[in-house]
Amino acid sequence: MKSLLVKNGTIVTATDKYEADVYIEDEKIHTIGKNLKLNTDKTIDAKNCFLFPGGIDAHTHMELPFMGTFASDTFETGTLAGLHGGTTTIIDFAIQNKGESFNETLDKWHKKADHNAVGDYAFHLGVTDLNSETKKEIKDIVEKKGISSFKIFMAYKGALMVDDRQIISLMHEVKKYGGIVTSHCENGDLIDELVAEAKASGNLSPKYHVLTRPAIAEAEATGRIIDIAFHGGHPVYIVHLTCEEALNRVREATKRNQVVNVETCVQYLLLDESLYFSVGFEGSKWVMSPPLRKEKDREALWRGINQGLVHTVATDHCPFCMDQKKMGENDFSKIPNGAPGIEHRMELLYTYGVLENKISLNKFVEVTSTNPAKIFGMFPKKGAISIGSDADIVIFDPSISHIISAKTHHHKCDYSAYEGWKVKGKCKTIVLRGTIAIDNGKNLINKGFGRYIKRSPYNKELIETEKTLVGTT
């Protein structure tokens, strides 16, 4: 029996903040109390530090095959980078190839992650080919394999995009077994037309990435998926929402008492489209879809978090090195879409969210850990510091400042999306299932320590109750 005592810390959850000791036994939180005096294998003094539940990044792409190359982080390097930044669990997207069964897709992703991941992991299933045979697999995938979320793309026509008929059919089928559809919302046909026009005019530099993916394309698709879900009474989760126009479609849905689960990403809260207009090819570093938006959109997203319209903050971590980005040096449409970010999500949100009074400390925990756990069927195993929960704890020292740089980050990527940014606060010690995983920047566990997490079906009552409680505090 392995035991650990974390003393003198300030526990912060989505609803509370208090000083207490945490006693951990056999991977679980056993006791929470003041001045605990116990014989343990190890004791950590967390005086003047916050204790957060382990971060959950619900949107990552490790080793993703995309646009003729692969995301540069493996499950080993990506989950290790996440651990250094306080993220103890990821939910990665297992993306189906057309003609492939769902189970074949999942088998491929398990081969990538099993015995390699350092942190804990789960999967969303990315659906690109829904047919009579793949529909038959959904029941067992939810009930036996613990995957309750199914992603569709409304863009990337010919590769990933599905049509409205497939969306309706998928929503209907997964609802039978407690599943939820998550959606990349951009009007793929509109974007393809704009890209073709830009290229025909010889407009090939990185700035045309944002100029051919306007906010209206995202807003239209967001409204469409929300309406489809409303008509069928289906739950829905919007991934990486970026702009005020799309957020307003969510706002309108609340007027008919529709629950729409919404994710944004840290880059959309902190960066803006001016980066695409950098000299030369520099703007390619931030080519992602949807693209970065305007300052007004950043402000709307921060307000949306506090208004209860945006429920999670993820990263869409999908890094490509600069030699990969240069595949599109003479054609912006060939630049691999994605950027690194998993290591810095929590420290950036604390520095530029909590310390700048954009969000509260409780809201910080809610959007980085508790809400992802609740929406995706892991709560209270994950996303909580409570008796019986997995002992995933971030010991966060708010007094330590440091500079983000590609020279020191753990991403397998040769640039940082936040190069030179100063952050105040450090994920000092990371405990994963009762084991000290990271301590003062040192990695104390090896690849294969990460465990696959089977998830429960979507629990509408749990989500709606939480949102009601959050709105009254």
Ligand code: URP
Contents of the next structure:
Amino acid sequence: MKSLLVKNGTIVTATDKYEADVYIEDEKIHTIGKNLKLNTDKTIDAKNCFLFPGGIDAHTHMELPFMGTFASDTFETGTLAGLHGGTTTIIDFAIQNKGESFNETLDKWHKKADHNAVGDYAFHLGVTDLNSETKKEIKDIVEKKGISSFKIFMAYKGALMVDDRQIISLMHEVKKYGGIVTSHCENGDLIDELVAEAKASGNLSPKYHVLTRPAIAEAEATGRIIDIAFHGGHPVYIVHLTCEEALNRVREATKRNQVVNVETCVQYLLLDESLYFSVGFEGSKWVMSPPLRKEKDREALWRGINQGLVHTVATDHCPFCMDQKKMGENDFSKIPNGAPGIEHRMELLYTYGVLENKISLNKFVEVTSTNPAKIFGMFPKKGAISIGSDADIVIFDPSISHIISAKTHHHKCDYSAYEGWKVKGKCKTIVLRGTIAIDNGKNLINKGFGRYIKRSPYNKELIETEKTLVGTT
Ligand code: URP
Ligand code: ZN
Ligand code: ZN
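For the form predicted together with N-(aminocarbonyl)-beta-alanine (URP) instead of the form predicted on its own, what are the coordinates?
Up next: the whole complex, starting with the chain shown before.
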């Protein structure tokens, strides 16, 4: 039996903040109490530090084959970077190639992740080809493989995009087994046309990425999927929501008592579209979809978190090095979409959210850990500091400041989206299932330590509630 005692820390959960010791036996939290006196293999003094539940990043793309290249972080490098930043579990998107069975897709993702990931991991299944055969696989995928969330893209026409009929059919099937559909919401047709028009006019620099992906395209698709979900009484999760217009579609839906689960990402809270107008090709670093938005959108998102309209803050970590970005040097539409961020999510959100009084410390825990665990069927194994939970703990020292830089980050990427940003507070020691994974920046575990996490179905009660709302407006 392996044991660890974390003494004198301040435990912060989604609801509480109190000083206590945490005693861990094997992989689980065994006891929480004041002045625990126990024989343990190891004791950590966490005085003046916060203890947060291990972060959960519900939106990552490790080694994603995309736009003619691959996201540059592997499951090994990406989960390690995450651990350095307090993220102990990721949910990565296993994305189907057209013509492939869902099980083939999942086998591929397991090959990439198993024996390689350093941190814990789960998968959403990205659906690009729903047909009579793949549909039959859904039951076992939810019930046996522990994958209760399915992703569709309403954009990337000709590559990942599915049509509304497939969305409706997928939602219907997935709900039977307690799953949830998650969606990248942008009107792919509108964007395709705007991109073609820009290119025909010789407008090819990175700034045309944002100019061809307007907020209205995101709002329209967000509203559409919410309506589709409402009509069928299906649960839905909107990934990487970026703007006020889309958030207002969510707000509207609450007026008919619909529950819409919403994620934003740290970059949409902190960065804005002016970055695309930087000189030369610099703007390509932030080419991602949807694009960064305006100041008023950032404000709406912070407010949305506090209004309970936005439930999770992820990263959409999808890094490409500059030589990969250069594939679009002469054509913005060929710049691989995505940016690095997993390592800095928690420290950025703490510094620019909690310390700037935009969100409370409890809200910080809720959106970075507890809510993703609840929505995606991992709570209270993950997302909690409570007896019986996995001992995933971030020992966070609020007195240590540091500067983010590509020179020191752990992302396998030659630039940082936050180069030179100062963060106050450090994820100093990271405990993953009772093992000290990172200590003062030093990595103490190896590749293969990460474990695949089977997830439970989405909250059945909510599914029942959604069903009863159909036709009430
Ligand atoms: O630009 C992005 N977001 N790249 C990754 C794929 C996606 O849309 O999530
Ligand atoms: Zn997306
Ligand atoms: Zn993504």
